[in-house]
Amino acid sequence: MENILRQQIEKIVPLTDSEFLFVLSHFSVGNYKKHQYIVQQENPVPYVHFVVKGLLKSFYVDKSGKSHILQFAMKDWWITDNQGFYNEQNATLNIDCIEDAQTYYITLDNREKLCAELQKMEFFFLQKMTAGNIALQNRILSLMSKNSEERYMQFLQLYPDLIHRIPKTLIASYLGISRETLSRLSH
């Protein structure tokens, strides 16, 4: 499990095993159920998540009940509420798991401190936020400007294994269509 890790941070910078061993000394492990919420809108967001194994979503619930679900992280990925995480404010995503999952967890806190004491460290958490702004940007583009069926072929394209790990429900809701649309673009 710390190997996972370990290979996430080292695509973009390289730690001794002293180094490692420090940046693991500021994170926490965390397993969870298939349903169980790591984070709720209106609650304190007091971690950002690195999925070790398992699938979890953030999704917005909006004030008439509908879901809208942001993002998908699977094994390798990162997972927060932003926002509520840096801003230290209350949610307003909820993140819960898909499947049953296991993530190294870190505060706000203590990732200040890693990157104070370890500056190659805020180098990797930079790295990692400009990757996820540039998905970001990219996902909103693509909702704005491509019809359902290019971004059903998109998101086939970007998550091949992700279609037979998440039920179609959740995959409408993340593309922006109906289940029967994508019912009808599945065949």
Given for the second form:
2 protein chains.
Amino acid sequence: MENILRQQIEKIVPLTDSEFLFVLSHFSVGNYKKHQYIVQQENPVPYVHFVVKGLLKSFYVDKSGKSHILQFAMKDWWITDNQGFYNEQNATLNIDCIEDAQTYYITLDNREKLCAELQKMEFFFLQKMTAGNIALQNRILSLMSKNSEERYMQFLQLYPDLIHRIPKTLIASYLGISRETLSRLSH
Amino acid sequence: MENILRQQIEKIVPLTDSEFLFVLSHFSVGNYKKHQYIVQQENPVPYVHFVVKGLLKSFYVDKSGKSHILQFAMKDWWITDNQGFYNEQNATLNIDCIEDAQTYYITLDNREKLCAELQKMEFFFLQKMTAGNIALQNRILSLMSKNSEERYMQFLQLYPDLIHRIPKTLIASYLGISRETLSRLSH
DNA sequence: GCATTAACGTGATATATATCACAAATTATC
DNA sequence: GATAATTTGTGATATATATCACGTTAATGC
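Condition change, the form predicted alone to the form predicted together with another copy of the chain:
All chains and molecules follow, beginning with the one already shown.
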């Protein structure tokens, strides 16, 4: 039970040892260096990653060249470019490592095989996707109804672990405000 | 094949007649009047609704009393307060009818039973939830990277049918801008 | 059909936040 | 451990958008 992926799945559905080995056999392990890209705009998105350790971010670069962070992903989080991965299109997002990272990653094919063969994994992914939906909706409402300071406070409360690992510049980019404005808030 | 729910499901998974009847037996039909609430902040959220006809909106009322529209739902769309429904909590959102509406609605229990008994329905819901995720992520990026005018243009392009059915005030509230600003754009 | 309510447009002004610019402090890297 | 690169703070200014206020038009409901 020391495997972090197993722990995460078992928060939602129980697994026998052999079931977990079966699950795991559909994944590969990847090791990545700080600054390394694992998904690049305009390129295919072959995998969804489950982060074992380290820290990554997904971000969109708009036409004026500005970056907007969609997601951070630390231990225990899933990350990919959903649109690219699930629709088998080229990425509109980039994903790179803020810290050296290790992930379990899986292809769409393997994910589908896994779900077909082990019904409870489909349930697991549905639960995860649902939780993701709720989080995204809350983020939208936050962007629409809160000012910079309130959004920053909410971030502090939601992700206290991240504050010390991520430069303010990136937090600003996640919150949709300029780094200067964030700097003037933080104290 | 004249049933709109069946059509929607069959876009993703094929159904036999008896399978569809089985699916349908898990739903009830609701008829609602313009201005009628089907979900209210602070109250339970017993159902997710599939819209057969009419038009609804879900919205959040912030502490200053301002409304922010999270979603419109017309024919063929699903709507609920996800957080309330899936976590069996009281609603943080409201949902009401912009036009008289008819829905198929289903409880969480029935939805789970249905998925357990008919595997392909779980796949269907997972696909829908995934598509929803992608849309929400795009909306977040739009809020962060586009100005009012660009967001309005994007809305026009994405939902051309809605423009003529929804007052500009509501579109502004969906886009996260004031009705005056939208008015100054629209022409 | 008339009264009420909602929707819309538009001016004047306020305000939050972005942008530009620069220096200081901190962190990474060979 | 020294050099380069990144991060951070802060002033001055610009700007998009919100807010307030009012009149007009259109839609709704009995």
